[in-house]
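This document starts with one chain, in the form predicted on its own, laid out as structure tokens.
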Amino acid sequence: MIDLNIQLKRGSFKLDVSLALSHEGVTSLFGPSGSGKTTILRVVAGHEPSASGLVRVAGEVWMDTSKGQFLQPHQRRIGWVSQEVDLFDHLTALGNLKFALDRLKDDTSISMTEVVDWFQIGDLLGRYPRALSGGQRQRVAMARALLRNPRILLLDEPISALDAAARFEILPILDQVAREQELPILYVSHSAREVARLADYVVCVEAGKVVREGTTRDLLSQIEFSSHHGSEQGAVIEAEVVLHDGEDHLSQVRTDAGCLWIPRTDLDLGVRVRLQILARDVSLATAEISQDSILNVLDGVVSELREVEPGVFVVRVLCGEGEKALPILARLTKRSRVRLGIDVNKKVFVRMKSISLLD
């Protein structure tokens, strides 16, 4: 486990956070600017000596002010990457990677070759940072952080300054690293789409406090959470690729509530994927409609609804049975809600106009 019970006061800002996180997968610290997300990372890394409380990673105590224990940053096995790339300008990409290896005092379980392959930087090794694009620099920085053989990887909005293409080239790599190395990652972000793609667990931070936390699927489908994210509001579900239709350029995925069609993917059959279904792309019906263009329809039961702005409701529908039921969000007008009689426990048909493959 990663156990955090930390307090810090700086001027009018107060940080008071208590968390018990799994020592595997990706945990996203999510919230608005100034909420304390980066400060939490800095405390874990040992860069805030005025903080008090406890930091314990995989049973190793890095800070316990009640016992006068405090490991200096260089004594903590961390990998750190921020939005501001801190590569050494006088060293090539390869030189930056070797710098990390040379500072290790014990053997690393990750080889240079593995890291270069993961981050696809083999053809960049001879270049200096000034000759690299923003996305290339960040890939080298992440590779260097990994070569430090860290116990935990701390990522502070590392791709927020990149364009969309570069961002979604890097996210699958981080996902692979977390899975194959069983390396815990604390990932700071304010992008709901990044969180939906990468995170296993989400911690929402506001004004120095944890206001809610939970698995990505559960948290992103909560109306209270999702209503703050406008066009990114929606649910995230997991599925398995089960069929490719070459003629119609579609692929079929199996979810706990039934099969869905998505645009054709080259992923192998049996691969697990994440899907995002935005609330604005979902409509509700109280009777089956057979003659229209919608391919994906699931039946479900309304579990919650809330007016999130004047005349606009967000409805949470559970599709499927029991604990595995999929939560789907839909936006509809007050007039539509009244006309259809939409209320809690109402049986409805969830009609999805678009489904995004996040992998």
Second form
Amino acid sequence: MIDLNIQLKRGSFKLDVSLALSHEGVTSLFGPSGSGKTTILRVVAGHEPSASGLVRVAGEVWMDTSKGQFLQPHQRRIGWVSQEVDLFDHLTALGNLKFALDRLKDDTSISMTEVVDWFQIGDLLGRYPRALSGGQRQRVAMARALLRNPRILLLDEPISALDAAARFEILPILDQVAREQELPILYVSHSAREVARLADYVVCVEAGKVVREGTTRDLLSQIEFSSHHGSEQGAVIEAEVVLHDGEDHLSQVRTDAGCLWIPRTDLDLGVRVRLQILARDVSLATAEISQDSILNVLDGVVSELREVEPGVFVVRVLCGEGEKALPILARLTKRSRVRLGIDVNKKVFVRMKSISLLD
Amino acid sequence: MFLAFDKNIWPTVSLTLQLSAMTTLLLLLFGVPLSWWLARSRSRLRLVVQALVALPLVLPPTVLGFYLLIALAPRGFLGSFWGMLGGGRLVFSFAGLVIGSFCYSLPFMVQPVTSAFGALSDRKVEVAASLGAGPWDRFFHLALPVAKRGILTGCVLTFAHTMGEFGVVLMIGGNITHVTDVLSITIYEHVESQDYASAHLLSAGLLLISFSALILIFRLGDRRGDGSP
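Having seen the form predicted on its own, the form predicted together with the partner chain:
Shown next: the complete complex, the earlier chain at its head.
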């Protein structure tokens, strides 16, 4: 549980944020640069002494200016990784890890071998930071942050300076650590794809204020919010790998609204994955079509629709029952909408031409 | 001639080395924390302190020496304070010379060390804090190791600079045998009395020491990119 109620004024910039995050897992602070995302992390870390308000993490009060309480940064259990090279150059990778571990004193609940193993940095320990690649450095930096045995992990665009291959290495590890350690993560990002891949909960920050928040699934399927992503607009859903069909090079995943086929993946059965279904890859039908090339069809009810540009509608369809209903976005022309009579509460068939695995 | 010369020279050499060592040690204790403050502080006072520290670089040593003479005199502000502590006379004494050298060599310690500390980004200091290191811990285990070369450079510069100091010593030390007659003053004496052979020997010695010191400093600065910090 994280309670934040932060006010900070710097020149003409004003930060005024109030958040109660019950979510374990990854909360993404999402927004344009200069919106105050990084400053929020700095306040949580204790590096903005001029901030006022309340910071409470896992039951510990780190700042409460109404009571004159302010815990110094070195007394707060945080793991903090940014896009910059944060490793200490005068120490080897191992020296950097020990810097964190040596200061834990009597806390033995986190082990060096375990963390080194997660991030697969065993072979790098003897090297100095300048002899490491960007991706290797960030893996060591994240390992070091975890060796602080933090109550919260603050990640400030930790992979945005890396190339695609290095990102691909790090994201799954982070995902796994977040889930296995039950460690809340505040993840600052301006990449919608990173958010879609990693975040459980999204907080949109603009000009120092929270303008919108919600679960990733809800938020990314809100027409207005996702419209910012242009052609990348689409729903993100969670699913579990249940079957591999080697002959047809397909894998089957189970969602809350039924099973879907995706291109063959090497992931093990039972693994949880995230899928992105772009609105432009989805079409709607009012009757079942039996002879058709499309593999993935779900039925649902239209919950919202909006004309996002002249002549183009985005329709939000809820597939499945009740709370767990899966929101899916579809893009269609005004003419199709009128011809099919699509409106709120209309029953439709959602036909997905393509589904991609987020990784 | 050489043997006769030998007997008089060792106390002078020893005195000069003692003065340099003492000055370097004191500046290490005082100058390094001051440099850390200068590198990290955002206080407006910083500029004033920075200018004060750099003054000896631009002032004629006689000006500095003159004011020090006044301050160190028995009724001067340092002299009387020293007297209150039970110390003896400061002018024309070894203690006075140490104070003078301390002021005169201050920039030679503070400037390289400040720029070495300056290379350490705020971000890294903050990261160290978030990893559990308090202010002293950060100073000793992050700042000092990172600035190691700068500090070594400061020490060598301070030592060499103090060995060659002349004007300030002349103003506040005079030339009292075995108390304040350091090498540079003795060279001046030899030239005055036309003893060029002795002046040559001492000058060549100082030249060699200064040259070696500079080689050492440049070697320290040159050891980059070889895989070790």
